[in-house]
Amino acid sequence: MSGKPVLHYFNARGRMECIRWLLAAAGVEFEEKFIERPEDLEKLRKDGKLMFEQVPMVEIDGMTLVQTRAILNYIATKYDLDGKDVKERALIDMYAEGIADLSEMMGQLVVTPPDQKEAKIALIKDRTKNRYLPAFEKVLKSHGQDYLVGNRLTRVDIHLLELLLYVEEIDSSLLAPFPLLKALKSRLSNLPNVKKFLQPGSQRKPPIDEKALEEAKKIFKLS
């Protein structure tokens, strides 16, 4: 296979959104084949496209890749967004895991029972302002550079920008105490490829709503 990468997932953020973000930031055009019915998912499985019988899946450079982190690592390496040496890559991986931890908490919100949602949001806000954002503010303050690692754009900057935008969706005031993160968000948002992805009509997905959640449950046969 040649040409544009093809992304296989349902039409929502989920575990594919960070992949969309990274491709867009790298200036890579991609196609999406949305899984809209249980039969679509079953066909991918029967065709042997899903190694572990789950998505996301990306067809790129003649390969069929699954597992989000593996896909992100390939894209980052191919487009020189993974650091210049093993030490930088270790920092990138460490920061990315922290971002993933908080992102995972936020992603669980949509399936949190209504009577537990308020407590879940409170926990997310606490972790955001007292654990995760202070850690990244400290990194930026420690070296005084424009990017998190190596004073150049890497995948972890893009992951962090995506996270900061999700934080703002929950409570925009959470960013107020972190001037360096606010400045980073502004800088990254004005990079040409990122700016384009932030425009209406791009392949960026909106927050998942009840309708999209119900559709996902039907596709994946979740109760």
Contents of the next structure:
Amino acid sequence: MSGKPVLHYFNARGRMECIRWLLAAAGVEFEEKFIERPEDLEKLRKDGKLMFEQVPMVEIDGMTLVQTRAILNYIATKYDLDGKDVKERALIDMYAEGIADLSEMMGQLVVTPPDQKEAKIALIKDRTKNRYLPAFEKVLKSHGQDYLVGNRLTRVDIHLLELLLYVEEIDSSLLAPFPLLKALKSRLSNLPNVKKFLQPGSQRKPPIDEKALEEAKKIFKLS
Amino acid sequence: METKPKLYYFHGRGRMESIRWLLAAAGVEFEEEFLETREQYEKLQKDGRLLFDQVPLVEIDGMPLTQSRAILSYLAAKYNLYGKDLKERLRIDMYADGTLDLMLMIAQAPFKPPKEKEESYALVVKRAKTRYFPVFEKILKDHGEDFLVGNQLSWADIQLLEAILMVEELSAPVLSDFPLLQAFKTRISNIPTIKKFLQPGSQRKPPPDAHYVEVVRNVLNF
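One more: the block was the form predicted alone; return the form predicted together with the partner chain.
Shown next: the complete complex, the earlier chain at its head.
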């Protein structure tokens, strides 16, 4: 047994990608077991490994963890990517929740009916440039430091980098009015562990394509 | 002297109710400002206290905190309701997060068209009975202790009691297959601070009605 964390999820970004990012940024090697057919998911459920019948699930330190936030908190604390006190942690949590909200909107795009997609994309762009990016630009401006919280790398910097890359995938011009965010993005992208994760061949997952999604829906009998 | 936390939200449960529960259970007095008009909301935005232009907002220890989960984690840590070590905190996070998922479904239901609303409520009851309550019944059975984690009151217990009571409002016999949860409900409800919160006249809010939905829609413009 390798002792490496084992991630159980679909071979896609979904709700596991932020966990992959955090482990990678922490320089932690991990294994993945992909759920490819309903039987895979059923087996995990029958074996009692999914507390609320859901994935993501991560096997780490002899435990089977579920709930994305709980997993992220645990990894961050274990690998020293958390705030150093309750107040820092409050800021990290607050910023991370905002990031999660916008990521969730983006994640929903793939299951948005075609006739609603354009409106949804417009809303995402609006929120990105009028609500979320300005908030983070302002945080960086307010303290002038290289990282969002506590003048050192914490999990929320990694979550934000991931989000900025998704924003660029949707429309690269969205980042243009935010010089501090652009600088943060460059800086973080050059951290050795992050740089490695950004290279082809890493465990980073690509955006889901329509065809793969259709297949998944059929296999898992989703609507 | 520490100033009391101040809560900014609508006069209803929504995403603020879990925060009220946690403060009440911790025996912490708090003030509330209720959003009734769009102007009040716009003022909060202009004052720069809403990081992402959203409520709940809780002013505490000199910080304007938003994002309900961030607020709940902060309060749990501050008031010693987050376990004694990392592994306990992890379990509390897992249990509370799962319960919050269920309660979010309840909070969102009133804003749906009538048919979808009924379906949402039915799904909540189903999930409670088949996905969430069995888990907590088993946890209590496996360790035989009075609380979910670490043999002492934590955020997870308070969250679960709140969820049980809310689901019972939708379906009174929902705990019929869960004897340990029934005992849990009684036990936690009898903790003095919680007992007080459960009494009429406390800051606990009633289930959402049409007026509440209308105010929220007006203030948030949707």
